[in-house]
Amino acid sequence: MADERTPRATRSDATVLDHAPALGPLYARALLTAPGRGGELTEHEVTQHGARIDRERLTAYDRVCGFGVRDELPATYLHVLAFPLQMVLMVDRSFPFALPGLVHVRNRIVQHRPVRADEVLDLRATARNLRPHAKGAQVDLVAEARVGDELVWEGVSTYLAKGAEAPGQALSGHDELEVSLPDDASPAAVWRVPKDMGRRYAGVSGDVNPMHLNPLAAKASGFPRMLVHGMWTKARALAALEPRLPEAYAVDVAFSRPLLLPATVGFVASTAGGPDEWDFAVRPAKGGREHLRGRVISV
């Protein structure tokens, strides 16, 4: 259902791609279609049919991220391979924001049941929810995959662009994540993050993003490091929970504050109203704002 809160997408298009594109030339793109930006939010789809797990890569991601290797997806891999959907309505010039400066600030994903490496999957992304933010304006990337007409996963990303203008009023606290974990809490683990793990991550996952890979890029975009990708922090969070999810369920994060490299974090994490259902946050092993909070429930 639309948000009656929010404008509603001007102009209906689709893009059909027979393949998954890389995202390097997709980030070379993004740098010379940014100027010019604004707008209204237009109606755009962006559709593959028939992805297939590269069983090889899935190996991969399961060992840089923490999962155990077997044949069910991780649902952070879903994300995976719907991101160049997404990257792709992004660096249209019909996207009202520039991809240079976005700052990805939640994810929500619903795994509606476990999926196979062996299962083909039709994936589709559109852009939705422009609004208004404290801080500038707000935009969901939404992404769903299906095996044939059934619906297995659902993932919403939402960008904050700083500065940036949108109709409406900005609801405070709207966008809050609230969960319970005292801020003394002693870490389930400690976690040791070297330096290389944003090029590990970037090489796993296709996500070339140059701040991960490059001090001087990262150094360009106001961080004084390299920092790991958001996702991998979600995904090596949600690893450390994998024996205890159910089948179904919906895991929601807010990233509050990079992840720079090299760093040793802590893992926090309690139940919240039931065995199948988490509270839990990355936070500096010596203290400080936290990285990352989110909540896990069953649907």
Contents of the next structure:
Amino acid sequence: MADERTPRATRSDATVLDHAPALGPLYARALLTAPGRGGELTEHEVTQHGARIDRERLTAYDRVCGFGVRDELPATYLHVLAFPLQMVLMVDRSFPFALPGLVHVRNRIVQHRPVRADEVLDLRATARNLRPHAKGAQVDLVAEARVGDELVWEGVSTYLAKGAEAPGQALSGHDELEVSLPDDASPAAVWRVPKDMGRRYAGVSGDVNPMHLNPLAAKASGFPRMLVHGMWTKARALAALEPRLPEAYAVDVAFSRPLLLPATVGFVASTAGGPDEWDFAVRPAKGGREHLRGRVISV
Amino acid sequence: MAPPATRSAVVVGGNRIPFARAGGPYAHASNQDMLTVTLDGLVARFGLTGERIGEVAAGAVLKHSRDFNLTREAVLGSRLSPHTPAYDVQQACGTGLEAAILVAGKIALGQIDSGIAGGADTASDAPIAVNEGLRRALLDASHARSTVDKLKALAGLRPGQVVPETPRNAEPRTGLSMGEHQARTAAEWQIGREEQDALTVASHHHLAAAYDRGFFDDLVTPYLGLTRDQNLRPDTSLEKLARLKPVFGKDLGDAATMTAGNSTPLSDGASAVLLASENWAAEHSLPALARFVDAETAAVDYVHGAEGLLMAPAYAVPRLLARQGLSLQDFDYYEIHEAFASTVLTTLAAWQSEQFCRERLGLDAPLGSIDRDKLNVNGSSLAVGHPFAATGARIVATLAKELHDQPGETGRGLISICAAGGQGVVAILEAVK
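With the form predicted alone in hand, show me what the form predicted together with its partner chain looks like.
To see the whole picture, the full complex is given below, headed by that same chain.
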């Protein structure tokens, strides 16, 4: 596998994958290569050409996240395809932060048009915008999907490295995602999220981060119980809005607080701006600070 | 109070997904998935995004209990306005056509201006029920107040009772499958193997030709990699079909004629048809392909009445003809659902039988024969497949388009669909030019 032998990237290195790498070995490698990280971002770029959709895997993803079985891909499914490339970037020794301890705090996806399951995709991932933050340092893992020359999808995952340092200036205002939802808004739906939802999402997404699979690993990461992936929560929220989304849109979410399992949460949504534009949040059903807040806008 | 004035309900157009064989590409798609994408295809075809439709009536025959509101759930998952009401209909294989009759009737009465009729069925994603003994024990346990009582309720379970029950395609009152019933009817009417196979070949060839000339381009939307009906065999022939062994009525010996080829396969799929008042269609700049003229349903006593399970359309059609003052020959097209090739052939034979028409239908003369060149001209269920509740809307949309496309000032088509429980649903469409 190309990633296993990838040397430390130089300032403008490129890794070309012929298939998506399995994430289990990458997580193991992330642990082994954790010490000694630092420095600045390199121009490292990871690409995969000719990615095809496995319909059975897609259907399983649809079921776990609540999407209907359609020929168009959920916008969050492209993240599932691009995430292994981002992992290759982060596991590489040239990446300034160790993966353990990185927190996914924000995810913004732009769907330029619906992508069909029979389309062949070229995927690309880079890391950008290393910057200081009040709690440490942040970096954006940026991914894009093209069909031929056409850019059809972009994803930006922002990670926080608590206590880390980074050169430059903190981005002002970038941190906050403002949504207009009353604190006491009654939920449009109540979701009962079972204890094994992290395992189920790991099964369909390939993201086998141990803290989602094993209570001990969760404790080792500082959580009292297993937690579900933030990208499941985002996908579940998007699925709830599925028939009411624009053709081309951006969906931006901030992961405010881990969703520990099992959980009963409320989904709150309200139209914002245009008829197909939404503010939404996932909150504990019994009240308290939200797990996720998000916004859909037409692009 | 005077009866309400009526107006015409017209067929605007239809949409379906290609039908798949059970266990094929739709094996993991649910009825709700298929019905939702079928509605969305209709929405895309006719620009109905966000449109509040008068109602959506659809259903499924093989249905999970959790799908009690299947059609409404599909509407909520579609791009139709969430203010579109919906309800489920179930009349076995007659479901889709019965849904169209309901919608057309409300339009005719002025109760709604637009409506969608449809249906979905999956033989792949069929419900599996718990054994009756286990079901009873679980319910008793959930009703019990104390833990001891709960345990008592469950204690009586025997190992055999935890084996689930898979659905069977059998009539509850006879225990016979539909194929076994029809095998008896076919033998009684002495329907030969070769004429069944010939009808089957025609169905496949007609369907293939219709696809080849682009007839289905605005009736079918690809789904999960399927662009044509999976069961379609364009190169099938009498020789190939002749090699198949009978699968139904094997106890009839030489009179066993029904094979996997001249019977419909278990299928997955969904269909929908948009109906409206002429005004509504005009206001939305949408076509009116055909008028939904009239319909009739009939039922036969196949349990004790010495009548074949699938013979009800033979009774429904003459009643409809009498009401409309038409003869069986006054049609340009006949759409007779091919549950089995022998169903079509026994129905036609019954209408030609002086004895049947006199004794069973009370007619002075037989209805007579039809011009076979007008029968199922774009193929039917033997080639397309037959997801039970999806067949009605498929036929309504297909016939309406054929009527509209044909040259000439007028055109009239007859639809005849047989259904489990000894029922038959039939209807008449007329071209709008």
